[in-house]
Structures are given as C-alpha cells and as structure tokens.
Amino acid sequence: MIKPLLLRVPPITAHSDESLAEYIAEEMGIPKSEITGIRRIRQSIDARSREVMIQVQVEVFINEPFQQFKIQNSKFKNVSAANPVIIVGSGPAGIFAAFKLIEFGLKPIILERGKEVSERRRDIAALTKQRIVNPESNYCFGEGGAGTFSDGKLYTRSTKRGDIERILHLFVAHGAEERILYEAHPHIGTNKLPKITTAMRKTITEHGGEFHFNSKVSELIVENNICKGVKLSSGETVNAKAVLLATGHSARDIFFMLHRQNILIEAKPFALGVRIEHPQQLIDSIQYKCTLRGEYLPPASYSLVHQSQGKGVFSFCMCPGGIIAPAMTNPGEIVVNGWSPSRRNNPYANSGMVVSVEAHPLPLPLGGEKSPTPTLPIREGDSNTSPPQWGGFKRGLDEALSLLHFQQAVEQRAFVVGGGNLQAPAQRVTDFIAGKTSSTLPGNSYFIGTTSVNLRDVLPPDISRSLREGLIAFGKKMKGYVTEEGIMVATESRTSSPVRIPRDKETLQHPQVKGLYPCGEGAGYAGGIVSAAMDGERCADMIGSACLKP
C-alpha cells in the first residue's frame, strides 16, 4: 500500500530518506524491511518553538513496489518550417513562453540583446574584476535574463496565475535538482542556473525553435495598429504574426523607444533602498534560537515588513549564504542585487531592504534617453561633481516616466557619492539609524569595494525616514538584527519595473496595437523567475489561439 503521513520530525531525521524510513517504521510498528521507498511531497522549516523542527508530508511505499517520481516534460512538437512568433528577451518570460509556442505548433524566434551565458560569464568577470560595465552583457542582460546570475529562487505567491508544477517539472527536466518539487522555497542556485538555461535553449532550438544573440531591438514594426514585426539596431528586419515582448525590468531602451512610438505605457510603483548584509551566524542565531545551527538545517532566512508613513518597508529576495553583486546596466550608476549558490555557503546573508515607491510626481532630473551614457540629475548651482539636492528638479518630463527617470536619477546620485569607481556607498546598520557617517564598515561581500558615507546622502528623505522607522521594528522583531555589524549598501532599486506596459485583460494584447503582448517583469505583470514563466507562457496561451483560430 502507499500510506500518506504528515510527520514533523528533527532536522537529524529529515535529513536523508534512510533516518526518515527508519523513524516511520518505529512510528508505525512494522519492520524497517517492509518500507520499500518514500516520496517527499511537501517539506518546510518549523522554527518557532526553541527546537526547530522539519515538517515533512510524505508518500510512504509498505511492501509495494517503489515508484520514481515522473518528471513532466511535454512532448514538443518539431516547429521549424511553422509559423514565427518573435519573442524579445530571452529571461523566464521569454523562455517558457517559447515551450508553450512549440506545444500550440508555432515557431519562437527569440531575440537577445546580450550574450550566450558561456560568453556573458566574461562581461561579469570584468564588471566585478576591472570595472568594465557592458550596457548589452551584464547580470541583467543575456541569456536567461537577470534570473541566470541572481539566485533561482522559485518561490511565489502567484499561484492563481498559471500552473507552477509545470514550470517547475521543466526545470528538473532540464537539469534542476528534484527538491524543488517539494520544498516550500525552492532554490536552485547561482552556480547551476546557467547550465540549466543552456539545456532549456537546446531543447528549445533543437524543435525549431531560433536564438539570436547580440540582436538588439530598435523599433516595433507597426501597420494599421497591427505589430507585424521588429527592427534590430543593426538595421535588419524581423516580421511575425505576434510580438511577445518580454525584455525584463531594466530594459529602460524598451520604454523609451516604445514612447517614441507613441505606444502607451504607464508609470508604476516600484520599491527603492538598499541591500542589507549581517553574519550568517548571527541571522542563523536569532532565527533558530542557537548558537550554531548545525550541520542538518539550512542557513536560516527572514521575511520582514512594517508600514511607515503610508509606506511599506519590507526585505526582498533575501539570500542566506549569499553575495552582493554589481547589477549596473550602464556606467555611472550603482545598483546591487544578492544572489546564493545552491548550497548558500557563504559567510554573509544579504537581503533587499526596501520602502514603496507610488506612482505620484516626484521631483525628476533633467537628462535620461538623450544619453548614450545616463547624465548626472543637476539643478541649477550644482556641478558635475557633487552631488545635488533632493527637490526643485525642473519637471516637464512625460508622466509615465517620472519613476524610471527618479530611479535613474538615484543610482546616479550612489554612483558620485560613492566616489565614481563603482564602489558602493555604505553604512552600518547602527550609524545609519543615529544619523552618522561610519568610521569603519565590516567586512561584506561586495567584491569591487565600499565606500563609507552617510546613506541619507543617497537616498531621498522620505525613503530615509521611512527605512529607519523600519529597522527600528526589525530590531525589535528579531533581537540582535541592529547591529554594528549590519551594513547596508546603496542601492537596490531594480526590486520590479517603474512602469508598466498595459494590455488587454481577455487577449493580453496592447489596448493599442494588436499583435503585440507585454509580458513578466519588464511590463510589469511578474515578480520572480516562476510568476515571469507563469505569465510567459499565458500570454503564449493567447498567441497560440490567436494565431490557430481559422
């Protein structure tokens, strides 16, 4: 027989199937002899006693014969001489969108403006190594978009969305370890991502499917409201019976080039702060309620929130064992973001410390698409090399780029308060609260260096004010999280898209040009690698039947 249990059990105990068989036979009175196997279905951390706990709901094989769980992997249909569908981007979105268009019998030709990983590795080295920012290759832009070096983690609470075992299953199938399918925050890992984006491209093109790589879009072909096709920078032409437009959150060019085209889009909150890095003992130390975790429970996690001044502060894509990295897309700024290998065994836990951000005017710098290379925010009596004051910026800019350009105009700001050289402005946690300078800064993980500032000179006050009510919360919520060993580093601001490209509700279309589908995080309508594969492969639903219907 298979026997269901739900078993809440030591970390010793859940660690291996082998000490996990062995207390359900004791449990249920039967020799150990006549478990034949168990599947893991569900499993989570229960740490809210003093012991901590691991709850695992399980299928248990009794003198039945074991059976392996069945990876999902659709039978793809061989697409080459079908019709194309044009996919801009090549991130989860784009991917997952391409697996769905293969199903429906259509042929995906996605184009990337960055590199193949194997490539896009080097651009990363030399940012982090020589300070070498590729605006077309960085850790936002290439094969597999920002979800290849930023982490994997595949949790999300978008679950009426689209079908996450499915996205989950293509994973595995693609070379993801099978904890995923049970794990309630599954976690892939930095290191391992992109040899997985590598296998999703291979069985994509070898069913029909096209990569182009190094094939930036310039402009969207548009007839009668009707998108025909793309044209790249190069100069070359693409046409298709659709356009999925699935370019990612810091595809700022996308924004600008589809306003010049009079296409609509919309300013949209985002979120803005800093990256917060503690000891992973310390984190481990208050979350488990130990002095060391020990060598069966992960690196502990936290998930925070308070409401100031109308405003949320919350963490974001926290990372236990992880790294801050340099997630710029052009020189002159600063933007980091954290990312963990899959066994998050690193000394630092990182995570986005961030305040909301409404779509209301705000005070805007001048400069922005004209510039090859982002202009500093001046006002007049500043110079080029301090930089400005908040407030009185001249305003006149289009309204559904008022956030981007506030956006622009902060990692900007980080970029000279920092010193110019890529080094990140940063604080400890404690002088950030009392106001002052750091004389010293803790060791961190931000390879290319800090650089010790007052971050109230980064940030606008608002954001200040509201990030410090914040941490004094946290600091009561979880003992010991205000610390001098806390630092913070300026500035985690690419948290989701500042403007959102609107579609239909039923076709998922533009309201203004058919045949073009705003799509994941770059439109504004996905927050993680799962809900932008999600909604990748909706909108492939809605290609699809558009496109076979007589």
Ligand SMILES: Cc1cc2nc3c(=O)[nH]c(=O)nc-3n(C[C@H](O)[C@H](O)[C@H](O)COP(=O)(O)OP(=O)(O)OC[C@H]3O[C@@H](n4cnc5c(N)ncnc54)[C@H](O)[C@@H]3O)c2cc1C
The other form holds:
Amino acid sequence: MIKPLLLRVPPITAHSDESLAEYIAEEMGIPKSEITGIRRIRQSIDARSREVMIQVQVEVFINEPFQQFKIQNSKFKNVSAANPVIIVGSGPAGIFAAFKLIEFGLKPIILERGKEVSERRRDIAALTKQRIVNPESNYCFGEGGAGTFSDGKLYTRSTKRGDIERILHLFVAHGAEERILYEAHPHIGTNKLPKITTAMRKTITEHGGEFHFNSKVSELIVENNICKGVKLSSGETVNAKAVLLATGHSARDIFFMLHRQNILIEAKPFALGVRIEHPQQLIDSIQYKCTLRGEYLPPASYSLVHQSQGKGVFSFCMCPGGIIAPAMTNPGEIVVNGWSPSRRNNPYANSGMVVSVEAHPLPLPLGGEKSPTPTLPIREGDSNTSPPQWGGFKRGLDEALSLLHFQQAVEQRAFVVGGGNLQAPAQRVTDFIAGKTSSTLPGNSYFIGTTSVNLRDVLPPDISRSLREGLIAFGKKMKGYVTEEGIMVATESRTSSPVRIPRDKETLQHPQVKGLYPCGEGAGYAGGIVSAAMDGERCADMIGSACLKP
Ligand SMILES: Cc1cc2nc3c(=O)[nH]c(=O)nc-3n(C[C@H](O)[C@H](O)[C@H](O)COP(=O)(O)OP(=O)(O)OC[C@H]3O[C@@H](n4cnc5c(N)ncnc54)[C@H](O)[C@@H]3O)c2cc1C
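Okay, that is the form predicted alone; can I get the form predicted together with the ligand now?
And the full complex, kicking off with our chain again.
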C-alpha cells in the first residue's frame, strides 16, 4: 500500500527518513519494519508559531516495494547533421533552449563570449583576490551565464509560464540533489552549480549541439527585416534560420548594438539599492524566535516588501549563510550580488534591498553639490575626459537606453565614492537611517573590502528616501533588523534588465526582425534561473514549430 500523508512535525523528526519513519510507524500503530520507504512530495518550514515546525507531504510505502523518484530525463535526438539554430549566450535561457531544440531535432550552436567553467573560475578568483575585472569573464559572463556562480535558488513566481518540474528534473538529471524536487524553496548552492553546468554542456555536445567559447557576437546580420545570422567580434560570421538572443541583463554592448542597428528596444523598469547583511544568528533569532537555531533547522531567510511614495521597496535574492559577491562586468563600476554554498554555513545573511525604478518619469539626476567626478566614461562613445552626465537623459532616440545609463552612472559613482579600488561603499543600517557616515563598519563578507561612506552620496535622493522609509518599516516587522550590526553595501543594481527587447506575443519574434528571438532576463522576460530557463524553452518551442514547418 502507498499511503499519502500530510504531517506537521518538529525539525528533528523531519530531519531524516529514518526518524520520519519512526514517527509515522508510531502514529499509524504499525511496526517500523513494514515501512519500506518514504517519498517526500513537498516540504516547507512553518515558523509562524512559537515552535518552528516542518510541514511535509509524503507517500509512505507500507509492505510495498519502494520506488525512487523517476527522473524525467528528456529523450534527446542526435542533431549533429540537423538544421542549425544560433543561441547567443549560454545562461539558463540559452542552455534550456538548447535542450528543447535538440528534442525538436534542431542543432543548437551556442555562441558564448566568455570562457568555460574551469577557466572562468580563475578569472573570478583574480577578481576577488587581485581586483582584476575581466569584462568577458566574471560572475555574469561565461559558461552557464550568471547562473553558474549564482546562489542557485530555484524558485520563481512565474509558475504559469512553463513547466517548472521539467526544469528541476533536468537539474537533477545533471547532478543536483533530489530534494530540490520537493522543497518549497529549493536551493543548489554555488559550490555545486559549476559541475552541473558542465554536465549540461556535455549532454548538449554529446547529442550534436555545439558550444563556442570566446565568441562574442557584435552584430546581427539582417537582410530585408529577416535575421540571417550573426557576426562575431573576430569578424567571423555564423548563419542560421533563427537566432535566439539570450545575453543576460549585463550585456550592455548588445543593447548598444541593437540601438545602433535601429532594432527597436525600450526602457524597462528595474530596481536599485544595496545588499544588506546581518549576522545569520541574528536573523535566525528573529525568524525562529530562539537564541540558537540548533542543528535541524536551516539558516533562516526573510522576504520583505513595503510601499513608499508609490515605489516598491523590497528584499531580493536573500542568501542565508551567504557571501556578498562582486558582480561587476567592467572595471570602474561597483555591482554586488549574493550567493551561498549548498550548506549555507557562512556566518552572514545577505539580501538585496532595492527600490523600484520606473521609466516614466525618468529618474532624477544623481547626487548633490558634493558629487565626486568619476574618471571613467559613462556611456559608450563618451571620451575619458568628458564629464559624466548624472541623469537628465535626452528623450527621443536615447530614451530606450535611459535607465541603462542611469544604472551605469550609479555603479560608476559607487566605484569613485568607494575609493576607486573596487572597495564597495558601505554604511551601518542605523547610520544610514540617521543620515551619518559610520565611524567604523561591522565585519562583513565582501571579500574585496568596504569603505565607510554616506550612501546618500552614492544613491539618488529618491532611492535613498524610499530605502530609509522601507528599512524603518522592516525594523518594525522584524524586531532587531535595524541594528548597528547590519551593513548596507552598494550597489545592488543588476536586479533585472533596464532594457526590454520587444517581441511578438504569439511568435516571440522581434516585431521588426523575423527570425530574431529575444529571450531570457536580458530581453526582459525573466528574472532568475528558473524563469530564464522556462523562457528559453518557450522561445525554442516557437523556433521548433517555425523551423520545422514545411
Ligand atoms: C551572484 C549571483 C547570484 C544569483 N543568485 C540567483 C539565485 O539564487 N536564483 C536565481 O533564480 N537567480 C539568481 N541569479 C540571477 C540568475 O543567475 C539570472 O537571472 C539568470 O542567469 C539569467 O539567465 P539568462 O540566461 O537570461 O542570462 P545570463 O545567465 O545572464 O546569461 C547570458 C549569457 O550571455 C553571454 N553573452 C552576453 N553577451 C554576449 C555576446 N555579445 N556574445 C556572446 N555571448 C554573450 C554571457 O556571457 C552569459 O553567459 C544570480 C545572479 C548572480 C550574478
């Protein structure tokens, strides 16, 4: 017999199948030896009451041979001699599009500006330890895209946009733990993702797909409003019937390229702010209402939202037991993000803390009279000597890139205010609220180092105002959250793309250029690993049906 059960048990009971079986046997009044296995269907933490409990939905196998989860590993075809489709970018959108194309019997040719995982790892180490930013190989660019050295949280709110289970099963088929299939908030961890990414590449190439690293696309080949292929920065051209453009939110050169080629793009709202970090123990004590978490509960997380003067202030990409990572893609800018290892065993809890930025009205100019002058060009085409334009962007032609320029300006400002050596500007939470520079900064996980500044000299005034208001509200929701042990590190600016590449709702092709499929986070249709992967699949579905039409 297979008995479905919904249980609410203490963490120590849910911790292992062994202890769960003991509990179930006792509850059902049967000998434990009759339970041949337990399959967890769904599991979540319920921290609402004083005693934290685990809610777990299971199937109990009683005197019945136990069947493991059946991993849905797709049936891929050999496509080595099939019609090629170009995929620009090997992030989750590109990789999952490739899987789908192989199922259709089409040959994905993945063009990736960065390097493969092992080499990319060295560039990330050089960034962290020697402060060398490689614009082609960093936390955002390279094999697996921004997903490879990400935190690997695999949940999304876009549940209706695709088959999440299929995505998770493909992760498990390539080495992720099975628990991601039942946990309410599945997480892989940065230490495990690179191996999974490499395994995914192996599946694609073994079935005849191609991966080309160090292959940066610099131009689309468009004839009579039909995309015929791409040109690489090396001068080489690659032709195909369809081009899926999945270059992520940090590929500014792609947005400039589209603009230059008169291919319609538009400004898209995004969010801007800081990474905020607290001691993990403090977050545990607030969320679990305890002094010590104990060994059976995972490090606690949180999710916070507030409305301030029509703007959303919210926590984003929370990383319990995590690290604040340098996620810039160019020298001369500071961008931070967060990740954690699979065990989430670092002493700090970090999260993006951001404010929504709308395209209309255009954001206010940054800073005040004390604005330092950055030494770097602020936009493509500016010379090193021209002073930066803090906001006040031209309308008309430039409007599509207005939020991108704004985002870039804040990042460059953070670089200058931080001291120009990749140290990140930072401030204690209490001092930010009080409006004064911190005399000292608390210990934190940003390895390169932090510089004490008044973050109001980095962030635009309306963002600072909303952040302050939001933090005060969050301090009331989570007693102890506003503390001098909390540090804010600028800038969390790559929350999503500040540009959208439009596409037809039905065909998912660009409205002006047939055969061009804007895809994933960079095109403005995803925010995170799973949603990008689902968008990749959706675009591949459209390419599959268009290319296989007689
Ligand atoms: C540190 C960090 C932690 C994160 N944590 C999480 C998390 O826990 N959960 C989550 O859901 N999301 C997380 N994210 C975000 C997530 O990684 C992205 O949302 C996701 O990777 C977007 O997928 P994508 O395929 O659309 O684009 P990307 O992953 O950005 O991939 C784009 C690819 O295109 C390539 N490319 C760009 N320009 C060109 C060009 N001209 N020619 C050729 N190739 C090009 C890039 O090198 C890159 O490999 C994190 C990101 C970072 C940086």
